[in-house]
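This document opens with one chain alone, in structure tokens, the form predicted on its own.
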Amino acid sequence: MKSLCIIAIKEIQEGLRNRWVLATTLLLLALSLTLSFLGSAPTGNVGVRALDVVIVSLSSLSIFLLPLIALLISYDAIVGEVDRGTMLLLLSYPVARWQVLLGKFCGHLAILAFATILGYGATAAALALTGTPIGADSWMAFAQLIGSSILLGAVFVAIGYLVSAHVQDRGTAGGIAIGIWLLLVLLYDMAILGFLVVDQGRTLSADMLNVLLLLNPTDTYRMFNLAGSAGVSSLSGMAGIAEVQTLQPPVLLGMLAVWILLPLAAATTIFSRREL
């Protein structure tokens, strides 16, 4: 446990030196404030609660931004240290390879969690300070947004480690990481939408659609946040999907956990067998 904490602190310190913590926090804060206040301006005219608009805006932002940030800070976590020769120095200490990888994961996850909580939390605090009425269910949905956003970041940190443990140079790792981001964030949903338009409900059942959604962590995250509460789902335009899909929040959260554990376990196995 002590070794894990030392390695995690080392990653956090490197993130501070490389300005990752500051840059990530400021980026999330600036974009969340901009989306929130621009998006919530007309809510008084249409009878929509301001924090529900914030949840919809930040959910859409998180789907695109958090996976990219997570991959950028994790794709060279192993291969980069191997190239620089620092991995051999690190492993010369009495520490197992799985401890190195798990410690790095905890450090990078702490960076993402800090940036997400501060960046998104400041937005809700700003709304509260302006005197905007916020209900208890909206606060609960916002807390779920922050927690699931951290889980989404953890998924892509784990995927970045899997890429970093498998390849032999940083350039290849970076290219694969960007390709994974494009596939899971953009191309996958476009393919499903295209198939739904062509299929017209003839072969793709609701159960098959549920499976397809679970096979993509960003879709799992989207369904958890945008189809969870009635106010948010109606505002996001996903009320119809929320009525059809049968995936409950515990199932969606459990699938996000699986998306974290499987790539992390695979990365640990590959790293333990890798020749340095």
The other form holds:
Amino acid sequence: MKSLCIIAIKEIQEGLRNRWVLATTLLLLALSLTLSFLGSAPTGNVGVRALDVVIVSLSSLSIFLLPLIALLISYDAIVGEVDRGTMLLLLSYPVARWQVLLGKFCGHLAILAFATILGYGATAAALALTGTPIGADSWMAFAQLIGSSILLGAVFVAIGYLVSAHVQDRGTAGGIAIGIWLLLVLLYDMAILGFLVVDQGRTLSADMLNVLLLLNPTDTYRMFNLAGSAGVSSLSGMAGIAEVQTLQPPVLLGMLAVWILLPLAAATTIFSRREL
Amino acid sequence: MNNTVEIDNVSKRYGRIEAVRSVSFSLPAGETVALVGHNGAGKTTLIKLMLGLIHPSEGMVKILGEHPAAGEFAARRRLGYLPENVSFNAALTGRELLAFYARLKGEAPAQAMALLDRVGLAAAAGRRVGTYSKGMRQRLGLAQALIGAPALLLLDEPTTGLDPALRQSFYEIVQELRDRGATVVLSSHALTELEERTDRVVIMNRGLMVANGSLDALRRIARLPTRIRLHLTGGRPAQMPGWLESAGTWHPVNGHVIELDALPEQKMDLLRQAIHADHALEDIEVVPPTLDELYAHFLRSQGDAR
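Form predicted in complex with the partner chain structure, per the form predicted on its own context:
Zooming out: every chain and molecule, the one shown earlier first.
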């Protein structure tokens, strides 16, 4: 446990030093501020609670951006250190390989969590400061947004490690990471949409659609945030779905947890067997 | 049973390549051992086996009473390792990195800082490792290997990139550790440098251990001739004395120096005769076979045996 913390702290230290923390935080901050202030301007007069609008914008932003950031941080974590030779030295110390991997995971997750909380939290604070009335359930939905965004980041950090533990070459790891991003964030949804349009509901039942959406962590995240609270779902155009949706938030969160634990366990196993 | 390292009939295969074949040796505490061999002879594989970074395909490796590849880590606390071409994360400073490694070994970071001074990096401790020269990285590598007064030091090509003064202080540190009872394994190409500093030499060739013993023992086995150089006053006589003719191989080096190759049992006899002979001797040099020559000899004899 102690070794795990030492490695996590070093990972954070490195993140601070090579400006990953700064870059990620600034990016999320800038985008979320832009989205919420430009995005809420036209709706301001209609009397919609602005924070709910922000949640819709931010969750769409997160689905694209957080997986990308998480994969960029993580794809290099193992193969890069093996490549540079630093892993050889690290593993000669009294530390198990699973401790190295989990330590790195904690460190990277801390960086992502910091950036998300600060970047998105600043937007909520800015809204509150400008005098926008925000209800308690909106605050709740916003907290859920931040929490699930961190979970989404963790999913892709774990997937990045799995790639990193498996391949022999940094370039390959980067390529596969981008491929995974494209597949899970863009292509998967397009394929489902396309199929739905062609199929016209003949073969694909609502249950099957639920299963398909659960199989993709980004869709799980989307359902959790956009259909999760009444105020948000009416804005996101997901109200129809929210009514028939049989998937409860705990199921969705559990699915995200599975998406973290499985790749992480697989990465640990592969890394433990890897010969240096 | 006071052996720091025990390697028993160990083989390691990578696919079809046999990196190490049936190697056995044990190293007692307090010995400095030179691990010698070409690139690809299996030195680094042996070191990785001792570290437990790879599993032996056959045989048993025991370090400080533990099996390192089986996930037993207590021994690693008392083990220092300097990899060949050591590298560090460039973003952190020398001080931060050393503190990190000290914490991992369960040592107080403050104590490890004295090591930076020891290897001459105190002035650069606050700089990022990315700005270090190769020699400085090597010194930082040495400093991290020395954390926590290790009982076993595995140093892979430790003196590459060090200037002569630092080499000297490096070997002083090694000497000091040995006096404390640490086993030091040095793998190197710089054979002449190792010669006076090792208690034992292990020669590897193509995965096989071809020799293992003290330098003297290896000299006895190899039966390589000792070179004796006679410096004569007043130039070489036209007629060589009779004892020299019977001594076997000799050849002139220049006008007043001749060189004899003496087998171990001949050596004392020849020296006695040279001193008692009537021509004037200015000086006698006796050069025993060097590690270089021994190394070449053992490689050759293994080649012949095939």
